[in-house]
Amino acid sequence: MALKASDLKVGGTHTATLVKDLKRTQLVQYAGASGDYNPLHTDDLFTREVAGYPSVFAHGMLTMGMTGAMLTDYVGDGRLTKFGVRFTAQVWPGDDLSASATVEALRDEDGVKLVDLAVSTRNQDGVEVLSGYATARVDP
């Protein structure tokens, strides 16, 4: 069921999990998925030893895909107009990722409402590990 416009006030926020102890294996198979092999995020020694970080950690597509998911499970398949990110924290193995999704503004553009959301996801601990943006068509 897609989202409306009548259901949405400014300062409305949806909330959802995005993962629950996020695993190892799910940064290897996105690597595999994506293509994107950098050690930091599948080779624990050269993560540790070489660059000094204290394990392999997640990709930040990783995280904004997860995000984009949660995004398009609220507004709707094929309703998602712009969408933006900026990575603020590492995310672990082991973290849990939760987002939101705040409405900012309801507007009309060339006869088509749109919401306007700023976006945050953010660790078990508080820690914002992205801030974004996103717009999205919805129904009257």
Contents of the next structure:
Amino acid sequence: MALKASDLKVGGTHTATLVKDLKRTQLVQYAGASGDYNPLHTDDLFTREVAGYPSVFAHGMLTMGMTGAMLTDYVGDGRLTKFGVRFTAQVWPGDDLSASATVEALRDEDGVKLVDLAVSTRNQDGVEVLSGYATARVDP
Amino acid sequence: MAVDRFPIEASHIMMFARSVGDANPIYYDADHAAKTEPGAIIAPPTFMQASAQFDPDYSLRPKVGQPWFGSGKEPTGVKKGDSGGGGNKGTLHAEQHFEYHRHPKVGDVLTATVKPGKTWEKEGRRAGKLIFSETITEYRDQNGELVVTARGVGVRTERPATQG
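For the form predicted in complex with its partner chain instead of the form predicted on its own, what are the coordinates?
Every chain and every other molecule in the complex is listed next, the one we just looked at coming first.
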């Protein structure tokens, strides 16, 4: 189901829970699927004793991937034209994450209706862990 | 990462979608996908990152017969001053941007070419000097058409950057 421009208002927000109590196993699962086996995400001994972090932490791209699912659930399959983010804080095992997409503009480009969205993902303490934007094609 | 051949495969998309907690049936069920607007199983929005699987030199994957910097008997499998062993010299992922010219689907065979972008420095509050560097990756399909442009920014820190 795609979005309709006529149903959208600037300032309107869509929110979704991405994960509750993020598990280390999910970091392993993401490492295997993405091919990024950096031990910082799966190897606690290395991460504490060699890298100097308190524990393993999530791949930024896992947070972006989960946030992308929120976006495609909202705008529809195959509708994104742009999606970009900055990783603003680390995500740790045990975190709860929720994400929002806020309508910033509705516009026409070469006869195609587009929505520009501000994207934000926060943890259980309200700390923003990802800040970004997306653009999607919408129906009239 | 430069990749000569990145085949878009259904089982890879299934595993990737599971790993990001995405239950959308377009990533799991070809019959369902055929009835959607794209008409086929498509790549999830961040799937191009998984092209790392097809980069023979990717530094964050253990390789047969070579040292690996993760832990075994010791907290790291490489000694100071050793060359090789994987890793990315303390680089963290700072930004990632995708532009979708079309969404790749199962059956596409992509190539990825990499162009270096800008580099810049910043003084961080907790992590000391931060060195940012940008990489632009262009994914093209079997017809040479540009399908996805990806721009990544990595940051090297002087000290571990613990935030949040």
